[in-house]
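As a starting point, one isolated chain is supplied in structure tokens, in the form predicted on its own.
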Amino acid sequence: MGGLSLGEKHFIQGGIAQDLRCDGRKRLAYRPIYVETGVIPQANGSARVRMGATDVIASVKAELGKPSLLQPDKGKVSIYIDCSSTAEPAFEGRGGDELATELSVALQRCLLGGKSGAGAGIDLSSLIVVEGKICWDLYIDGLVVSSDGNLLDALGASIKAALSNTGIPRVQVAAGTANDEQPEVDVSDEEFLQFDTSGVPVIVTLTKVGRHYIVDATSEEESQMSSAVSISVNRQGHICGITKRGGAALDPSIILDMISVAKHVSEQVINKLDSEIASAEAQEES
């Protein structure tokens, strides 16, 4: 975000140094989080998350596919993000495409772990129907409706909420299929299995401004950052992924401190998000 005067920049930086940000929050406080579920009826699951003026939607579509040869015991998850040009003038044209790609890659890293699937926050083995032959492929689409900073955390929260809202159709596999044949399956239109999101992490982004770091940075605060580290942490306190942006190098001891802070903050975020998801789903059912 450009166009800040020197005085405004000093005001933002000075407030963060004094632990009193422009909107009255302390350095490690999030804006209020609001969740709606079931916002896209034709998807298997969907959710909308708002953090301040940042507004994002995630949807999940489940389709039967074939596991990869390298991971015959795991299903597949793909994450695609679209930055609406109405959300931010900078998203028009290539600016939006580049950010969408950057966010997609960061979410893959934070939610799905390494290429081997190690550390994945989404249990891919739960998506297997017949090992080596049939699995569920989940296509997760995220849309940035309105942007005022901290898009990665908001998108991560919307994906967690959408997965919590996801019903996977029950599949019956025909008996007596030979090993070298593709099994016949019957996909139920009425019975659905709830996707288990107990291990799905939240993403906590720590943005470094001056000598301090803050969570849930607004666009104005992000314009003053030297670097940002995003850490995904699940309810068990396990780190599922880490990604960094910004040119400034960070000392390893600072990153360790950031991980410790992210673990502490993640507990509050998970509790708040789970409470919002439960409330949204109760509202959807009533």
The other form holds:
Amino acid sequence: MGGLSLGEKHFIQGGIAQDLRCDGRKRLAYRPIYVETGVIPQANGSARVRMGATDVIASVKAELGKPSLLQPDKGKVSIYIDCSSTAEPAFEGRGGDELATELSVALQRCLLGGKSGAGAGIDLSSLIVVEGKICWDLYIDGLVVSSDGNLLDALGASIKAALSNTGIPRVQVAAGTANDEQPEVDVSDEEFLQFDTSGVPVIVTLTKVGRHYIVDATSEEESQMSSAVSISVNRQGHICGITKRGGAALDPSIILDMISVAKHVSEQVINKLDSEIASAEAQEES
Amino acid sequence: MEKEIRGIQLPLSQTQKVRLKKALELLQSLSLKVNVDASVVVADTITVDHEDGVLKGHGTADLNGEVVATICGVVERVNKLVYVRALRSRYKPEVGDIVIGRVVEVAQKRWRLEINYCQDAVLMLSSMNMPDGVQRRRTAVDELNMRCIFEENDVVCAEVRGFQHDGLHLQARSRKYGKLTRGQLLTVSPYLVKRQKQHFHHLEEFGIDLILGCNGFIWVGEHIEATDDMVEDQVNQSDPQVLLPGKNSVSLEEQEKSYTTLETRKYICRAANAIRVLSTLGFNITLEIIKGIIDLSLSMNLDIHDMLGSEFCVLVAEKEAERRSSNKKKR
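Just the form predicted on its own so far, so send over the form predicted together with its partner chain.
And the full complex, kicking off with our chain again.
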């Protein structure tokens, strides 16, 4: 994405001020979200989410591992994002690493909760097989295939979709092993357990341009932003995490205002996303 | 027929899929059948008369004495030369084309423009009409003031002048060419814009300008009288130093006053979305069809953003099939 001329910048800013953006959207309207699930057959769960020209894929891989000593009753989840150079030539080589790290950290904050694992969108205690010995490690990998702004929201949505697509194999633990030995396990390849994803939040990014803020900014609009606040909200309307990008400072009252707007917008997004995921799952089965 | 839909990336319901398929089938049946074997895919044999001698051009290769295509496209023959014109490729300039480009560099006596060609195009200072309208030698002062005319990232409309030793040259020797402001630039595949008599359109009923660049760059913006520009530029020229610092320090209130009016903006967005719909469907982009889509959306009282939804796309495909078949009957 190259730069914009003064005339175009002025036009974009004017559109946001007049509540009619370049593609005819209002300030608080999302682009249509399109979800496909099960796009990677090797993974335990995967999904592809498209919003306009933004295109991201997320996959979930589950492996048996050992829980950490500090939290013997919880599994582990890690999120990694990769920015493909097909999305933008600038991402080639190490060029996309900075953005990828920024996105990974933001997603970890929004979805994984605190260090203790409390408040996480994913219930970590459901990943335990034998307390202190065996647990499931979830590796969530995101790939940015094409980038047209609002990557964080799209990645959040794709991870939610991928998790609801994930099946964790049922594990039989062989009884009668000594306490200090690693128990033998039998991983079933027929029976799968579904995840409960109702607690996974969606991320709503509000981008501030001029004196107004917009949701689901395209990359052209993002180039005009002064700052952006990403708020993750779950189904109950509770805030799970907030991150801010961009250098410009914000008045606290504006942030509070943004939070209430994000809460309102997130209701529609969650409903839309859930219905899209359901129809994608139905399509996959047929 | 599944293959035709595959290229169109839209979330479609079952009934919409059936309707779109039907419309596309109708369009296919209406297209000319003459050139069916001229289009080739990779590894297709191209029939040639070996006795006349053949010059293999771009996109062809020799395989066991046969000429085969190495890219998907249309076979073109010029005397002995046989080559394949790729379907989806970058723009191939032809002399006299009207193109829209973005300035990437201001260099010695020239601007470099991105026009979706495999190299940057060159617009010389000497192939520009000076803002005062007088034909004269370009002085060193003119050269220093080049940024007053076009800056980096500016969107510029120009005409293809031809190939010179150092690449593709453009010219802008008329008042209608030049910098484009107050609007938005859309990019579509170049093959969707065909060469026509007229590429500059002023849609009077909507008060908007529409420029269809042959390179697939399309400008939709507020209508600006060409003559007004002249006066403004003369002011620029006489006193560039005064104007430049002012450009960045305009207060927010002043800026808001100079925004495009909401009424015009609605039409700009409607026209832009009409082009976006055509681009997703892969239909040729002409003024007539764009106007048709704008009128259709207005008559349906459709929200501007809903024009990008699948339902409207399917409707446009059906209307287009209808229009082409009625055109055919008239002939």
